[in-house]
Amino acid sequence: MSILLKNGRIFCPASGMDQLGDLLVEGPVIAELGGSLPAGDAEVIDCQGLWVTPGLIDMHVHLREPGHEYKETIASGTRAAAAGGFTAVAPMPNTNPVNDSRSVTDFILEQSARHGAARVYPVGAITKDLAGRELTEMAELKEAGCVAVSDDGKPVAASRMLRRAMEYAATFDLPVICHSEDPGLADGGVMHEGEVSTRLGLAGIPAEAEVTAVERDLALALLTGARVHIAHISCAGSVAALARAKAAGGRVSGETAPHYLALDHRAVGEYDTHAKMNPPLRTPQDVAAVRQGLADGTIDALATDHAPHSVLEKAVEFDLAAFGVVGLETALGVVMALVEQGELSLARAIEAMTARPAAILDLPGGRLQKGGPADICVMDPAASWRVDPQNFYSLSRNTPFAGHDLVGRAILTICGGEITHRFKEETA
């Protein structure tokens, strides 16, 4: 199959490209890009006024399969990813059973090959059953196809265990993705500890529950020399700690999520469970610090932490509601709003959603280049739309952005040379 994208703005920070021109896809690769190209027998798609970027890469999602298919499946989750402009996702291991063995990894990859609308790169568990007591066979997990290890959803509370995990992972050059949380400080909390939690009478989670754990995890990274990535950074102290570890020469990186850039703890409003996530939404000052950390590159990547839940887990009292929100179909619009506001450069936004996650996880893609994989996002930067969860491809609707007006969305997604999403107005 050949596809010619005509007259688009080809924008790729990793390749240093920003020009008007054409891009030709032949089979699974990019055959030519730049200038005016002949169509031949290719399908021609007019991209006048549109931006052609590398396919987005989300290095932190929860696809819920196996075990919780009523919330999300690999098929529905990757379809949601494609609708958001993503061509690759890395699902966390907190499935049922946990992805702590070759058999579970094999199952995920087999389901992805059959039903996936995006590339799927599994993340294996650090400890068996995420219990924090016994290390997984990381060599087996890497051989099976895992690109990193994490106990995401739970911190590895014992420092000695985490040190051993980092040392073991380093022998296979596997990145360790840390869910940095002090369980003692966070225990019982349901939102950020502050004036809003006090007014609502809800138990709070102080920022220090994250910051002290981030500092410990980064200290162990410096001790072991392991590749360590800090997940879902939400507060100023974590940004500062990551900057210090980088200055000290650590092989460290970090990510944040769109909701930590756009919302603060006031979004909980009157007990809105769709604004309940872990780590929680923090203060406006934390939002500003996280934005600055992403803008200056201290925070490397943007990841959605897409965490689907059914209405059964969200339409309950705030204390009882599950933590987590979906994000694959809203991420691009939320981030492009920051670009439009001048809070984030376009180059940094695209890099954080393409080249940097690719580099952290050693993935193909993340750039547009001749002979490279035809993983492409075509976005309309001027498209204005209102978030309606009923139109999501995800099986779940738990978004804090319902009813928000966003500007910018994926119009066309190509993965491996195949069109995996084509926007149609009636689904908007």
Given for the second form:
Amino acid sequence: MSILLKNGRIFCPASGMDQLGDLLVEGPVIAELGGSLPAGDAEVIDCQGLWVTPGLIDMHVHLREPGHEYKETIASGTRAAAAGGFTAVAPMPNTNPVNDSRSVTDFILEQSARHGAARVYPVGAITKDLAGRELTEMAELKEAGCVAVSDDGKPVAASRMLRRAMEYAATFDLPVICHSEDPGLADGGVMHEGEVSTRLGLAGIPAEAEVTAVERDLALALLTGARVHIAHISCAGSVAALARAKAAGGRVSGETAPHYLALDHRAVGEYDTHAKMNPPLRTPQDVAAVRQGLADGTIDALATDHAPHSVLEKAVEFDLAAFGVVGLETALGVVMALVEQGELSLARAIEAMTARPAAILDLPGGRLQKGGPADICVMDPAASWRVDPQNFYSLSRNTPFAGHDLVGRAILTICGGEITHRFKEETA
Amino acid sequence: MDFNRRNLLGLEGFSAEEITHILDTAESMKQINLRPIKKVPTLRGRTVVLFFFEPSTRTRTSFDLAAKRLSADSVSLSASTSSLTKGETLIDTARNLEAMGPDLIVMRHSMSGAPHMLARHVSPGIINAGDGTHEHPTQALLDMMTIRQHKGRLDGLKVTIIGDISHSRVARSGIIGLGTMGSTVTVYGPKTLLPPAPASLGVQVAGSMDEAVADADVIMMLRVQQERLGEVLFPSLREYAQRFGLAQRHLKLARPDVLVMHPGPINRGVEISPEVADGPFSVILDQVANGVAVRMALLYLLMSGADSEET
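What would the structure be for the form predicted together with the partner chain, rather than the form predicted on its own?
Full complex below, order starting with the chain above.
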């Protein structure tokens, strides 16, 4: 089957392409792009006024399968991804069982092949059962299809263990994704420590719980020479630390999430558990620093940390509520709103969701090129819409953006030449 | 004035007029408590549930007495007798309670914000009788009533609160309420027990015990929660008593008519010396008496306004 995307603005930061024209998809690849192309027997989709970009890549999600299928499945999570313009996602290993062995990786990839609406690139665990005691068989994980290893959600506390993990991963050129947090300093905290936590009487997590761990993890990256990626950067101190480690020549990178760009700790309001995540929403100064870091490229990538939870985990006392928010279906709208406000260039925004994560994880895609995979996002940059969680494809509704007005949304998503989402058809 | 609230979740957001109205109503309730027959039919047929997830003797007894003196029916439910130990969520338990048709729920919970969550899910009004380390508004109101009774006013007073400010819901409500009424609030304690952003509460932090008590009109001592010793927040009760306990000599630095207050139960010899606790400046027992009157006032104001609009 062939698809001709007609008269769109083809925008691809990786190839430097920005022109009005057509893009022809034949089978799983991009057959031709640029200029006016003959339709032939292709389905012609009018993209007048729309932008044609590489399919978005989310290098940090939680698909919850296996183990927590009531929150999300590989099918529902990738469907949500497609609705958000994503064509590839990298699920973290904190499933049940943990993705710490080939058999779990195989299962995830089989489920993805059967039910997935996006490419799934699993991230394996650094230590068995995320317990911080024994290394996983990283070579085998890589062979099975894992694109990185991570301790997401359960940081490796012992510095010696993390050093060995980085060294071992570097043997196989496997990136290490660090959830950088000092568990002792953060212990018991449920939101950012500051004036809002003071007012609400909630136990705080100081930004230093993140910054000291980021500093340690980057120091170990320099020591070991490993490829180290800092997950979900939320505060100014982490941005500065990452800039220093890059200047020192480390093979390091970092990501932030849309909520750290758009919201600060005041979003907790009157104990809203949908604004509870880890790391927590920080101060307006941190938001400004994270925006700046993403804009100038210190922070390489934008990832959602899509963390579905059901009402069982969220409609409870704030102290008891699970950390995490969903993000796949709102990310583009949050980011494009920042582009519209002039906070972020379009090129950086798209690059941070396409070419950069692809480079960090050595993934195909992330760019539009002749003969390359037909992973494409067609977005309407001007669409303004209000977030209604009831319309989510995700099984979970735990978003801090309910009722927010966003700008920009995915109209059509193509993954490997297949249409995985078509906005107008599916939303009446 | 019109008092249209259905809930008392905290003193945050209450105006000086509203607080004054509650205190004035409490003064008239106090007259009832001085009669030989301490009961009026005002709230006959109304039901109050006392929903306590944390052990409490005096607050629960105080609410219970307040309800009975206004002829309301009160039912007590504590964590050990409720379904919560059987794995039911707080919202489910509350909806079950709601189905029994109470007019008001008085709630104490060990977690900050629990009553706020409940207020979003059930229809009866809610009084927060202490939530975690957040607020304890009825305690602050009875404290303000006690201060006003002795000083004749609240505005322009220097009130000093000493002890575990960070984890104290009494302190947080007191700071908010007294600030709204025009008092200047100063806090003091080891830095491990001060909140991360005291300025955001509108308080000044004293640099020493002497500075804290100097020219104070009111000194409010907070209870040392001995279970916090395990968290390495201060080294020993001995050092705490020496450095942060209120002794006779401090009172000489305060105003001659200083009031010494404590929300109870007191640790004699720790945060307050026995001479001070039993001394002429202590109004600790007045606080307890005023507690019943304030709670009667709140039951009356919230339940008689129950037919009016949401707050």
